[in-house]
Amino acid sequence: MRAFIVLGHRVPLTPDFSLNDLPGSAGRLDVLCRCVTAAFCLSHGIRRDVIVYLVLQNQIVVRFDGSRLKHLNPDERSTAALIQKALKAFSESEHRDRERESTPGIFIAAGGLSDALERVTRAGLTVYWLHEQGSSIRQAELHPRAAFVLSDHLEFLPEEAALLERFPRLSLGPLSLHADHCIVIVHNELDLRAGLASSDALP
């Protein structure tokens, strides 16, 4: 099991945004959409053992569960439409503190980073903070059941850093990378390690 917690600092909290202007009126929702597709999409399939938490302005959490996920395509607009449907379901809900499934595998509820961290730790996942000033992921010991926290195009806020400082910081390299690229690199690192472990077990 792998999880990714992605912080969206300017993404709208209502469905009233244009699917034709994701970088502008939708507060760089395009970044989060690319993160979702990077987390789940393979060349000819979906990673079913992945969960993605999108934390919107530390007020709403949208959870994508790969084991139930349907209708996900590898383009930003259709992913944004799924998030828009989730926000519409949230706006119509009378109990916003309870998760509501808007489309198969996509859930939404009120919450923030602390709630997402609590969920992954309660599920037994080891949390890592993806940070440019962290230790190299290549040399780090990684638990196979892991959750990785990363930000959108903006830096972590002080209050976010305060919540994350107790977790190991991992760097993916010497250059600043797009958030969705970071997810691909993490997947590749874990895939390689899992493959090596499997080959080592062969007679």
Contents of the next structure:
Number of protein chains: 2
Amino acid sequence: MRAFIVLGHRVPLTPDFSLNDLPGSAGRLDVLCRCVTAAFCLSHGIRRDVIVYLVLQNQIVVRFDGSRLKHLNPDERSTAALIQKALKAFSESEHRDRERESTPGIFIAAGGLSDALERVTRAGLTVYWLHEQGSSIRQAELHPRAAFVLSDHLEFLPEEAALLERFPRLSLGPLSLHADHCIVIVHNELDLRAGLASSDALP
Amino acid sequence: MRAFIVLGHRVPLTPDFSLNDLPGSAGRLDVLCRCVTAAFCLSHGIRRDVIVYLVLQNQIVVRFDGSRLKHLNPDERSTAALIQKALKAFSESEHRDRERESTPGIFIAAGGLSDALERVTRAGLTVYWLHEQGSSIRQAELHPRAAFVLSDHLEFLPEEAALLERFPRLSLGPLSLHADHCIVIVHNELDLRAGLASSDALP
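Okay, that is the form predicted alone; can I get the form predicted together with another copy of the chain now?
First the chain shown before, then all remaining chains and molecules of the complex.
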């Protein structure tokens, strides 16, 4: 089991945005969509043993559960449409603290980074903070049941850093990379360590 | 210098496609757009020392030159719009064998895989074929001036494989990955070997 918690700082909290303008009026939702693709999409299948938490402005958590996920395609626009559907379901919900499944495998509820951290901790995952000043992932001892926390195109806020400072920091290389590219590298490192066969990815 | 040659087997050869349907009527152009992003985009800058060749149906080559590239954003739609502009310039060109610069750093001409291979070879780059049956990139001797050949969502065609079989094959891990994710992993491997500092990426 691997989880990725991605912080979206400017993504809208309502479905009123255009799928034609993900980097603009949708607050760089394109970044989060590529993170979802990087987390789940293999060349011919979905990584079923992955959970993604998109934390929107520390107010809403959209959870993608690979074991139940359907209708996920690798392109940004269709993923954004799924998130838009989730936000629509959320806006119509009377019990926003309760998770609602908007499409198979996609759940939405009020919540923030602390809620996502609590869930992965409760699930027994070891949390790592992906951070440019961390120790090298290649040299690190890595638990195979792990959750990784990343930010979108913006830096971690002080209140986020305060929640994260108790976790070990891992860095991936000498350059500052996009969040989705970080997810690709983490998966590759864990795949190599696990020596996973392709047959482990269900179609 | 790093180069990536990406084969697009179904991408249209004319600009008559909708930016709203990259995976459908645009023949999985979304894959190629993500490859361009993976090849060039750092968190805060562009990798200037990279060239990408998109080979469309073995008939047109779109060349992205990082040293001159402008207007490149990380999202799929805006990259697809740049490719669409290039195809428009190509359709209006009277000398299609001659490269034409459609926007800064993006060039288009008639050509196929063999032309792209000839250019990178002439530039003194060592060519590697990214292939699931290759030897592990982590154990391989890698020339820092290298070109890597990848396919979109489809397998290499027999005529492509025939052109590539003289080059060493490299594999990246135990799972079959999207082409753009392969580019991310190759960059990371070379970044780590070069110990590049962030300052090497020009804004």
